[in-house]
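Here you get one chain, nothing else, as structure tokens; it is the form predicted alone.
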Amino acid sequence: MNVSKTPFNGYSVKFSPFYEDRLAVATAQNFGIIGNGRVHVFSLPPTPTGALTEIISFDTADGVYDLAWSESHDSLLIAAVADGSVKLFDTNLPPPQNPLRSFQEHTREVHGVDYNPTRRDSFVTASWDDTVKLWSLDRPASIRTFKEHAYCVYSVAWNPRHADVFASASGDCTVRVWDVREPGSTMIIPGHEAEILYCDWNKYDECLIATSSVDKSIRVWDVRNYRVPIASLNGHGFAVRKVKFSPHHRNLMMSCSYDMTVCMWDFMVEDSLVGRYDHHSEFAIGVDFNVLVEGLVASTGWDQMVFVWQHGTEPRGP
């Protein structure tokens, strides 16, 4: 169990794909409604107990809602900011030399960002302006804008096997699957009767996608036949803010909710809820699996807390 408290409210937490002991956290002042933002980069201590050590932090004029590590440069972070900007930070450079770039195209808050894990040269952003944009670090402007959603786009996720395919989750109650080589979306999944807040692809089966919604449920879909979900997971008391597939186990998922809990699920068994953690005292907003250390997970929330723990142990420690 490793813990840290941030000055602002936590929104997103991401483990580095390069260093097993490195973690980035996106935060926003005043619950993201108005005020500044800050990106923190923490180092995990060598022992399972102890405080996280801040390596560096970057201040922004507006709240930071999400972030993604570059898959090609171990020190680069991309931040989704409430002022509509997308900012690139280099953790090897001091704050006065950051951000390296600031892309200003979205006309409303940028709520999600995901870096392409297979091609490793591009990333996508989701915005409350109802669009998704495709970017490359070597271009000054976006490569393309995807305009089909009828309401805010909250989340985007690249397919882990197909370098040109990503999905987007929207408040219009749909998930859309896109191929960047095609003019429009290739699939529309009417996933829930309420806003869809997040989507993620299974890391072992490229045809499975999970969605989480304001309707308090998580659903798992097979894109080969998406008329009905292959699993519907109920157990949260309020909107499910995020859902992530494990990088180590095909059937394991983690979610966080406005009910202040983080839950673990095995979507292939009848009693699918396999773990519930109630260590947050406010909305639980961000969760992540460490891709380099099996079972190591992190969460953050509006209580300004960041927790890192081994699944199966108590996040708050003994």
Second form
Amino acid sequence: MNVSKTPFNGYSVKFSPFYEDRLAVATAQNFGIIGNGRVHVFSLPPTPTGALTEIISFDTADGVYDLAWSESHDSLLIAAVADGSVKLFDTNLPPPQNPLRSFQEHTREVHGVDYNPTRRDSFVTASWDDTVKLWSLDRPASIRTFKEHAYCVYSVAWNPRHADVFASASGDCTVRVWDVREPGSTMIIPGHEAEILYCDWNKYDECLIATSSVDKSIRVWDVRNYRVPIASLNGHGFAVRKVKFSPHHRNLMMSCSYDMTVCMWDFMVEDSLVGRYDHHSEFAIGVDFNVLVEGLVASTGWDQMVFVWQHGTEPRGP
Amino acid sequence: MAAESSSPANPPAAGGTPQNSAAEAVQPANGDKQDAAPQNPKSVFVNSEPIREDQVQNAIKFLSHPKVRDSPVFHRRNFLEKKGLTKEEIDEAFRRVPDPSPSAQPTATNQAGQGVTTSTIQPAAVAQTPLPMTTVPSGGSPSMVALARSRFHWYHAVFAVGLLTASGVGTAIWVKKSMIPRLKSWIRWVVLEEKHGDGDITNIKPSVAEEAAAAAKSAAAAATDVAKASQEMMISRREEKVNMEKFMDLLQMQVTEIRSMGNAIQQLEGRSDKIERTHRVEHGGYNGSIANLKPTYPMGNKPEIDSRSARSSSPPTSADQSAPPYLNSYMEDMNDQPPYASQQISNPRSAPRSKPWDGGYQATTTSRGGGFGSSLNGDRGSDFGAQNNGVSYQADAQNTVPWWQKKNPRITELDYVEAKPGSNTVAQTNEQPPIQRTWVPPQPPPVVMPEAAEAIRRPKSKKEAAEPVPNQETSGGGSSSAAAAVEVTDELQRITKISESGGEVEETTAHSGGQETNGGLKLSEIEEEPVQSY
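Mind pulling up the form predicted together with its partner chain next to the form predicted alone we just looked at?
Below, the chain from earlier opens the complete complex, with every other chain and molecule after it.
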């Protein structure tokens, strides 16, 4: 029930894994096509209604497409920037002393970033130059580059239980499962007939992975039998931009789509749609669950709004 | 790419998985996952399927197609991957097709152990394929013929073009030199013939003078025709010129208009930048070198990464100035590089917090096993107070639970009635089959008043007996009597539970059960003795 308006169009929202009342929003000017970008760090106010309090914000030369909080340092943020750079921000330092690092290795826009939640020492970035790169905070250059996809890689996600396994979703209509100890991908899941925009692992069953695609559907796969999806969730009117599994419930998922809605799903039930929120007036691009507070969710979109609400209540407030 | 190495530099996690060179024997940290893993003790994230021969055959047919052979190897791999072939199957198909270079690439890269796998080498391999194919005796004549044919193609095309032009030129010259004079003389002969014919009818006077006059007349006529034609051409050319000039004038006007508009806009954006921006507009398109999907606007060129340092300093415009409606003004020369070359990353102020799905580690995990949906209110508040890691907010609001932790009681009951089977699966994730679409009913609480339950049961059973008629056809013959018996008891238990919990949810579940054809709520299968006649 907290709302805030950002000056730029929202691309991604992430709750902090350290502070339950803190979240960061990645935004880009002019819908991310051209212009600057900004990372906002908000804090939830003590009142149930009202605007989010901005703690700090960082400007970038190009739009920020995604961000990830560090799991090892409570104040560090990794931003995926559209000019191909990966920037490290410290929210404890003022903006003139930021960014701490700017890694310029990708040759195209960096579209996704994910921090390793189990080992907490590395992160991966997904880029439109068809590669995925593995980084560590203390190294000046990437540790590894994974180049197998035939088209833009839109997202990466670490497995919540296996510290070396991650998955990448790409515009070549496949999801690849990688192991950082292997030279190439260990599994190729041709999940959809259209581009796959996002993938996420189930937090309670490390063999389940969800994919969202331009074909308006979300599919849940078991990597042990990936020929047939466990569930295919339809209901969105346009391409589904993100899908996230709940950190508190095994079967609960949340998705956002270009049809401007955020939907909640339970993929084990026949009629899987358990909630639909229509609060955005433009493409809904980012959603996130709060890992520390059960039921608290946030969403952002191209209408420059950031909503934080409790699942089951009205996002725009009573 | 110099920083790559085949083995990850991440130090092995404490108690984490051992590092192996191959994909074998990757033991997950939590040992209880082995129950659902495939028979061989491999990682579950690897293809464990055997190579499907039919898929390999299809792939070989695909790869043997001449058109496919002309496409880059990378595209071929990607097509097969999209069709659902595993890596092993694709490699096997490439191995079998008489084209050794694509199969040589993956093994080479694997042995090299580089993180960069097939793709970067394959574009180079495409260019190199002619060379290795000539040196290495490839598999038989087809490839040589293909090679020869491919080589021939190029020369062949050049030859053909040359031949055609030469023949065209030759024919033109020949026509000019020989055909046209012949044609002219023939025409003259015909004309003379006509003249002769006319003369026979009226007054035959074959005099040289008359013939000369006739010839002169025809020549004059021809000359006048030629003159007319050339005059028409001149007129048309003049007209074209005039049109061109008009066109050019219009273009010039438009250009001047656009320039003036641009100037006006730039004036709006700030006079100081005007000079610099007009320079950029005129140099135009230098940033086309960036392979970029984004469109570039003439006014605001996306700066090259290299040029950022070389750019002359100019005062950055504030982003608040009025901008054209379709494009928000932005700072092109914003410097977002790190201000200090190697700034120390400060130590974290708080310890990492464990995740709710890790279970067993967290202080709040006491409620993890059972209570997803409900009754976490009080637990949460107190646990958060205990687990607070220095958030000042918490210090102020000592006893009040933050608003975003309070549960709306409406949600907790409705949404996660099904949460309990979810809780079962947390504890025993892998002992249930992976494909689980059926709703497993929870264990019913003990019946307090058996008579009431019995009384309620009877009318319910009659109602359900009436329903199986439409459903019988759809799912008929599916279940054995034993299964039916089990489902009968399940259904009765469920109904008992519903009736004891207030019966609110009765209707919806009964409806959903009645319409469900597959899945656990097989009301259609419930057949009691008296209703067996159905």
